[in-house]
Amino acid sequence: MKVVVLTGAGISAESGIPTFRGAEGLWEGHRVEEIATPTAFQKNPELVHQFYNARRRHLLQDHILPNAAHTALADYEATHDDEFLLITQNVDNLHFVAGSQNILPMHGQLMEAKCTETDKVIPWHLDLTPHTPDPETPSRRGRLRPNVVWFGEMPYGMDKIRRAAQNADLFLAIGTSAVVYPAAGIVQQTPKNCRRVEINLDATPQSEVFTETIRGLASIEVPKFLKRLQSEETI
């Protein structure tokens, strides 16, 4: 059986992550379209670099660890004999301490940077200012970006997302909005035979594309689920 998940922000807020998206989206009163777009770097790549300073910083707290869900999946994974693929559109790196393998970050990782110039990415844990040099290049500065996809600009590996998708047997969302793209029309390039199963808290504007819908929090319900495909598999 090939194995297809996409998590939100749904799965990490449990790990005390606030969601980027909601009530509380602003940061100190400004808009995303000033922090979170390859404009907004250009024109003020100062306020970006606090802005992703921060997340990174409240990341790298002792605290902040995965939750059972993020283990479940791992562990899955680790037994599982066919096919599997994690999408995140998560920029935290809970997936990865919680040891998945086969992820895909679509949206990047907030704990690497990558050059403006030649678009390397490197690991990268330490703030980051308008002034900081490149490790490789000292004197060359100020040409480091976080690696997050910005709004405008295209997510990570999506032919391998399409490919996937298309040969799935079991798409399963968890704690995603369904109303960024294109990772909400992932679920619509499965094929018709695919098991489609959607865990979230609340119902998603792509929820009656499911064959199931499970309401409750990921670290509960995501443990439970795959202890019985689990459980399924081996009859």
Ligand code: BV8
Given for the second form:
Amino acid sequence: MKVVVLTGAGISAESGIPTFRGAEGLWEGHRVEEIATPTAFQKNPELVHQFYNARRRHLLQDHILPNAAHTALADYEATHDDEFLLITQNVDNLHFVAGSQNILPMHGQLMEAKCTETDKVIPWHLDLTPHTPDPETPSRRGRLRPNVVWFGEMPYGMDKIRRAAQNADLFLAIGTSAVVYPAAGIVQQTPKNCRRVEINLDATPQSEVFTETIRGLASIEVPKFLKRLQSEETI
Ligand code: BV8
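Same protein, the form predicted in complex with the named molecule this time rather than the form predicted alone?
Let's see the whole complex now, leading with the same chain.
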């Protein structure tokens, strides 16, 4: 059985990472849609760097850890020899920390920096500023940005995502408000006989597209659903 999972900020909420819509999509009074853009970075790199530095530091704290939903997905993947693809909209690293393997971080990663001239991506755990020197050529400064996909930018892996969605037998969306495209449109690329399950606290604009909608906390409902799936498979 080919399984495709799409996660959003809701799966990391119980790990202590604020969701986008939880804070009405605001950060220090700025709308995320206005600050997570190339224009904002052009106009005010300092402010955009501060936005990501704050979130990177928050993520690096010892108590910010994967929760039972992240772990259940990693455990299921480990026992699931067929195709399993975990697409995440989240830029936190909790799926990696939980041990998931086949992860597609379609909106990039907070723990990576990208060179604005060469597009080279490197692991990055420190603050970034408009004067940060290149690790390789310290005389070149201010060329690094967070390796995060901003509004108006093309997400990563769209071809791989389309191919996986088109062949999915099970599509599982977890903790996403299904507002942002193209992520919210992935479910529409699954075949008509694909089993589509949405696990989310609230209803979303895509809910009626799903064959099953499970309302509740990801840390409870994801392990429960995957256990049920395992037992269905062994019958
Ligand atoms: C693109 C990384 C084109 C950044 C993110 C006008 C101008 C420009 C673009 C557009 C426009 N109008 C529309 C667009 C398209 C735009 C878009 O969709 N905008 C929206 C606002 C309408 N999309 C884009 O710009 C995309 N790119 O279109 O490029 C293009 C074409 C060709 C060539 C080049 C370019 C790029 C979008 C990616 C933006 N980056 N993230 C960062 O993190 O700073 S988006 C960000 O918000 C997330 O990654 C995620 O994708 C998105 C939504 O967040 P969610 O993950 O869903 O989280 P949210 O808080 O919204 O919801 C949480 C849910 O969980 C809730 O439903 C809640 O009920 C539930 N929940 C909460 N707690 C729990 C829970 N569930 C279970 N258990 C719990 N405990």
